[in-house]
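Just the one chain here, the form predicted alone, laid out as structure tokens.
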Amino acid sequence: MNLFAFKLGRKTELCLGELESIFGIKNLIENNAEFAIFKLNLEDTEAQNLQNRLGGTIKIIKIFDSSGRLEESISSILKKTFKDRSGKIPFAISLLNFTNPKEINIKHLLNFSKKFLKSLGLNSRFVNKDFSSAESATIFKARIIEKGIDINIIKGNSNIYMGETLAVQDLDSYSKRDFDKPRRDMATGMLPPKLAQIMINLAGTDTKTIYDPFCGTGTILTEGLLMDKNVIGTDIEQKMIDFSRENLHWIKREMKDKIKETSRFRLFVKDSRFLNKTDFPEKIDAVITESYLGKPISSLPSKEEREKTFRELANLNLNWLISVNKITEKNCPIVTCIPAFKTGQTFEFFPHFEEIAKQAGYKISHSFIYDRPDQIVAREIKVLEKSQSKTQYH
């Protein structure tokens, strides 16, 4: 078992929730706004594959020292890594959780590392711009992990951790899946692939088959295939089913080396308020979906309009949750998005959703918010579990 640090994405609570769902909270050593450290039995060679399945992690770092002796630790890892290397070596130094820029003299450490590599007879260059902490995008584009090393200095609660980056987000792959797929529909909302991954992971690891009752253009289904799931999608519109099918065939062609031949998808038109057990001969392990968030808007609606939207969506959410409850087993979780309006610096949340979930036979186990600075409608992500008490449908 070793310590691994996970650099968290922008919505840190959501990103941490994803990791806790996969690794278990008992393996969490410490965390703050920038990183989480877990004790795991993870092989170095497995890190990039894991990274590719984590929507909320920017990079995975293996901790190799916590003594606080920075120059000694850097010398040791450089000598160990490059003792049998030749050619020009790119490298980077990244700082996590240092709020005071004077705490660590990164310029000194970069020059120290370059001089040490020269003493080993090696040419090198660092990619840190203006002697500041290296950006993850720079590390990815410069292929630092394959060609050199990214050394991380992490300020923990009581230790200074030193770690080597083993994996970083594949930005090109995310961009391809988001923007190059043949069918996109701005009117129905564009669920980011990273968020779809997070939602799938929030359901836990024991999910062989997932179901999306509002599949739209198939983002959740696409990411499910890439995560070795069998996926089922329904939508009330034939057009959306056609879009999903086209996107799923596209991803299977474009990324066939990343999708197992045994992974399957099934699509059909269905109103999610009227599901039947006969529709699903297979066992559904989790329901992952972004239900209808309301009509597209370009400005904040009035209070009356917002209340009307919530009333309309309350009935829809109650009915589809009741319908899903009837066709799934008791241990089948739901991860869904509901709308929240951004009003200045605060959010106006979906009123009484807890009561709606309870009426449908569910309880809320986790809630997270996902928003972007330029968005009016945020996504509130709810993880639902079936209630133990007898379900009362209304």
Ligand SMILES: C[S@@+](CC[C@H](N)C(=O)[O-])C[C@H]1O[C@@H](n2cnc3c(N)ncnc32)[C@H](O)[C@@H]1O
The other form holds:
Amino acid sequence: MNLFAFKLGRKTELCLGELESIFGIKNLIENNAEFAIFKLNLEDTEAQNLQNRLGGTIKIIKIFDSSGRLEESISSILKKTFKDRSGKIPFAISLLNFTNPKEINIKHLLNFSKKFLKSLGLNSRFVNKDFSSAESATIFKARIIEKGIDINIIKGNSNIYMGETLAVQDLDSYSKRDFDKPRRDMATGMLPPKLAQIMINLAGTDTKTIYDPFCGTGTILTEGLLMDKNVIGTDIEQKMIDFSRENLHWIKREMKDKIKETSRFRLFVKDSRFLNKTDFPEKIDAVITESYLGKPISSLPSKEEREKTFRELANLNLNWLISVNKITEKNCPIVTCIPAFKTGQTFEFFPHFEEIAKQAGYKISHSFIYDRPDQIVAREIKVLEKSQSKTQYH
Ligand SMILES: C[S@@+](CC[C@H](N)C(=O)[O-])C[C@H]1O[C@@H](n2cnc3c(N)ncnc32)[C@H](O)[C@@H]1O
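Please supply the corresponding structure for the form predicted together with the ligand (the preceding block corresponds to the form predicted alone).
Whole complex next, starting from this chain.
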């Protein structure tokens, strides 16, 4: 077992929730607003594969020292075998969780590293701009992980950890999946692929077959295929089923080396308030969905309109949750989104969702908020588990 630091994305609680769901909270060593450290059995060669499945992690760092002796520690890691010793070896130093960057003399450490590499007979160049901490995007673009090294200095609760980056978020792949797919639909809203991955992971690791009852253009389904799941999608509109189908065929073509031959998808039109067991012969392991969030809007609606939206959605949510409860087994979780309006600096949350879930036979096990600065409607991500109470809809 080794220690690994995961640099968290913007919505840190949600990103941490994803990691806890996959690795188990018992393996969490420490966390703060920038990173989480877990004790794991992870081969270096498996790190990029893992990274590619984590929507909420920016990079994965293997901790190699926590003595706080920076130069000593840098010298020992720089003795590693570089694959390509010809040309200049690119390297970077990244600081995590240092609110006062002056705490670390990064300029000195960069020059120290360069000199040390020179003493080993290696020419090098660092990618840090203006002697400040390296950005993950720069590390990705300069292909530091394949060709050189990114050394991380991480301020923990009581230690300074030193670590080497093993994997970094593949920005090109996310952008391709988001913007190049044949069917996008502004009206149904755009679920970012990273958020779809996080939602799939929040349902745990034991999910072979996942179901999205509001599949729209199929983001959860395409991400599911990339994560080796069998996926089922339904939507009330034929047009959306057609869009999903096109996007699924596209991802299978474009990323065929990343999708297992055995992974299957199935799509059909269905109102999710009226699901029948006979439509689902396969066992569904998790329901992952961005359910209908209300009509698209370009400005904050009036209080009356917001209340009306919440009332309509309360009905829809109660009915589809009851309906899904009937067709799934008792350990089948749901990860869903409900809207929250952003009113100034605060949120107006969906009222009484806990009661709605309870009436449908579910309890909320986790709740997170996902918003972007430019959005009027934020998403609350809810993880639901079937309650053990008498409410059963079989
Ligand atoms: C927020 S969008 C989902 C977008 C999707 N995550 C994507 O990647 O494009 C909600 C979808 O729910 C569908 N919908 C609305 N009411 C429905 C119902 N009662 N049953 C099934 N689908 C419904 C809409 O047609 C729409 O495609």
